[in-house]
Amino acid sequence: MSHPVLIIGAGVAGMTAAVELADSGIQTILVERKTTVGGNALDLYKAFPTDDCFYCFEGNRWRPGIRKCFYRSALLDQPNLVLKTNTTIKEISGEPGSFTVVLSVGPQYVDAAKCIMCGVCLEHSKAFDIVSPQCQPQAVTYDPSKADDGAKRAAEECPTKAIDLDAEPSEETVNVADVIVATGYHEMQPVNIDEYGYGKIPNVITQLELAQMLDPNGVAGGVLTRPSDGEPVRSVMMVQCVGSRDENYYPYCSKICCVFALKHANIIVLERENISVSVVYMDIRTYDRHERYYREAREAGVNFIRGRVQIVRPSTSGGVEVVVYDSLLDRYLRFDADLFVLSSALEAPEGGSEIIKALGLRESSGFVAPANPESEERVIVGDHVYACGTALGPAEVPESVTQARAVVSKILQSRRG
């Protein structure tokens, strides 16, 4: 039997080469950083170009309308799918096609397979959590910097016995024949950036953390408030490019922030009473499809802007005093908004760079780069090793989907031969 797929990382395109894999008869595992899969899919509310759950993804191109949601795709009953959360790659060895990796598994502090949700440890205890009601594995999590007394009584009266207190690391050694590189990405915190304010200023986020705010299942409940003092926001402006195509800091063009913030956009000035939108931008990047989310936001009253950010600072009314140049009318036009939303840069994700040299890849702007920059099949990125998704560079959900199958197809043609 040949060995198995490693595939690093459990977004979006992790997550869709594992499950046709494993649905392919291939032995896979699939390993994630954090407790639980999903990455980015987590926070991002709603997805474009479809404006449906992140969670839900196009499942046959040839059947339009015909949807796959991870949530129902039972990771954790796949019988050729092992799944290992909390875990890093401590150490890859051996030839291509026989590759040795030894695994750094967190403690397990939380059996997925045995909690049922019942709500009980959250109850007692502020350290278990539900990252969010989408998360997959169906578990609790829990976090020991916040343990307190109701944590072992938690413990204690958890129905199924699913929660070990005392659970400690580990490693594991697993031989495999592929790797998939789908690491993702992460959005820049320009704390650095001085004019913005960013870190500095409550009222001034960024659109990941927006989007958190727009979720009405994260805690705002979907409810655009202040961050300083809890009031209803009636003005929002966003600036594009913060980081990005920027020689100080990341010279490429993020791809998707347009999209991002004019979603965003839309969302608040169509499903929300009496805010106002103002978007500051050099040059507005909607590719493709996209061009609707421009003309949609234009058509409902949002206000497009020029220019540059000249000054950010706090204002007398509690919001955010932002002064613009509007290079269009060659003035300097001041504004007062409630909230202002930085779109920063999307960058290669923590512990990238490591997996890169680990596996002697190319490397591109911290992100993982083709074996051929001429060929036209990016996702070979080394011998027995794919990349796919965000872990390439900045992309979208289809993008990233139709790169993690392109993958799976590759590997199915090499083991048929």
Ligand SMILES: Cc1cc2nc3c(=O)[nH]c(=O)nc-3n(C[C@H](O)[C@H](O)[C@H](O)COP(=O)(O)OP(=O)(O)OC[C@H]3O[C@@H](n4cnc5c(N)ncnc54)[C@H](O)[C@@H]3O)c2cc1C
Second form
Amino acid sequence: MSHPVLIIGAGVAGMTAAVELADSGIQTILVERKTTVGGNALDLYKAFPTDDCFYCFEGNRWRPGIRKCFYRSALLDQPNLVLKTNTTIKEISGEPGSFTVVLSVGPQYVDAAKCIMCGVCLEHSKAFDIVSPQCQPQAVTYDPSKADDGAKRAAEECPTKAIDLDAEPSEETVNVADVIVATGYHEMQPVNIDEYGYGKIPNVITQLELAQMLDPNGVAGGVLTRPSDGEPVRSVMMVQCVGSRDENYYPYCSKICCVFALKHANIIVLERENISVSVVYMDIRTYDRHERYYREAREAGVNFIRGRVQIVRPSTSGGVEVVVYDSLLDRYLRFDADLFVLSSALEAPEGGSEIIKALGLRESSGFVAPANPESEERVIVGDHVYACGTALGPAEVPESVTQARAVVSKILQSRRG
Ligand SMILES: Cc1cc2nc3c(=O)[nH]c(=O)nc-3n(C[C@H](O)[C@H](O)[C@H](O)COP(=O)(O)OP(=O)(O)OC[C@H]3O[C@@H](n4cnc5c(N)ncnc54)[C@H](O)[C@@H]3O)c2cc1C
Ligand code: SF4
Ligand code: SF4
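We have the form predicted alone; now please give the form predicted in complex with the named molecule.
All chains and molecules follow, beginning with the one already shown.
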């Protein structure tokens, strides 16, 4: 008898669990609500702790000894693995060990098996897009809300007839023995924190947006320019703990934002010419082996200011005027930055609480909580229900991968026993 496993979320954690379960001979259904797998890691450019490009992340070891393009190598040609993109969970019923799950499958406008990424549709209509050159499945996406006159022509001229503009959503029911929640995180959009001007002042951005600007494969081609007027960036100011460690938003420390802010500061100072970087912080929390990013940043001349940001407003030079209270100097300092970058909290993803409720799990600040808070088995969150990666709270990739492997090992052990 086959005992399939359902994995919700195809970020690094969900993909790791899926590939390793399937490699162990277990039927695995990997459900992803977006049209491409990879989750947040697709947008992060370089990765700590190895400084690799995120597509060749050593910490993953998707295939031992092969570090290239894990998104492609891991998910192809695996008969035990069914990947369902553009799909969400509608309903979960049944009992532990025998769940019945109704999947909502979104319209499959582009048949990924037929698309050869030739780009013909992209020339005709803005409704078609390539999420990333490395996207998996290797196919363009179609957004019906952007449909224009060229969309029909694109469908007609597609050489492989991969496009169906009339595609409809559907439902599918699957029966599974175990469920793994790998729904990940969302970078908080700090629109409600008025003092930082996010969403109002164009040169105020988040770290995830900065990562996309730094990426040579991104829309900006890796060149830092001011969103307001396209002028070259000469100075960057970052502010830590935006929405984290704050009783008005999230009381917890988001754990990895000090490290990724320093990663970005080092990339800018060491790899771009004549750009200064300042970081405003309460404490720098570079845990474990990541202390080296702090040391390198100080050696590279990144300016650290311990204090609080008081005022953020557009400056007369076209940048952002920032007034900071420096608690070490006990003085107010005034800066003119071209880019003001917010290290925003990592929060639970939209729809996460519905899945937590449907599976009867415990919850902590919106994330999935371990079934037994006293136990060290963090990944066991219910009877035949597991969680891994940032679905359990902020975590780096190696930790997410380690948790995914812990889940695989628990499932294999339970089936042997
Ligand atoms: C700016 C920034 C820089 C970072 N840099 C680094 C770094 O250099 N090194 C490092 O180790 N870590 C870094 N991280 C952390 C890294 O992004 C995470 O550790 C990693 O992406 C977590 O993977 P995950 O699979 O847990 O979650 P995610 O990447 O969030 O994936 C979750 C997936 O689940 C899907 N999903 C969610 N809900 C549903 C649902 N209901 N149904 C179906 N699918 C669903 C999502 O669409 C997504 O694809 C950084 C984070 C940020 C914000
Ligand atoms: S025209 Fe067809 S095959 Fe070419 S990229 Fe578009 S959908 Fe894919
Ligand atoms: S990791 Fe750093 S920036 Fe993030 S919440 Fe914790 S102390 Fe603040």
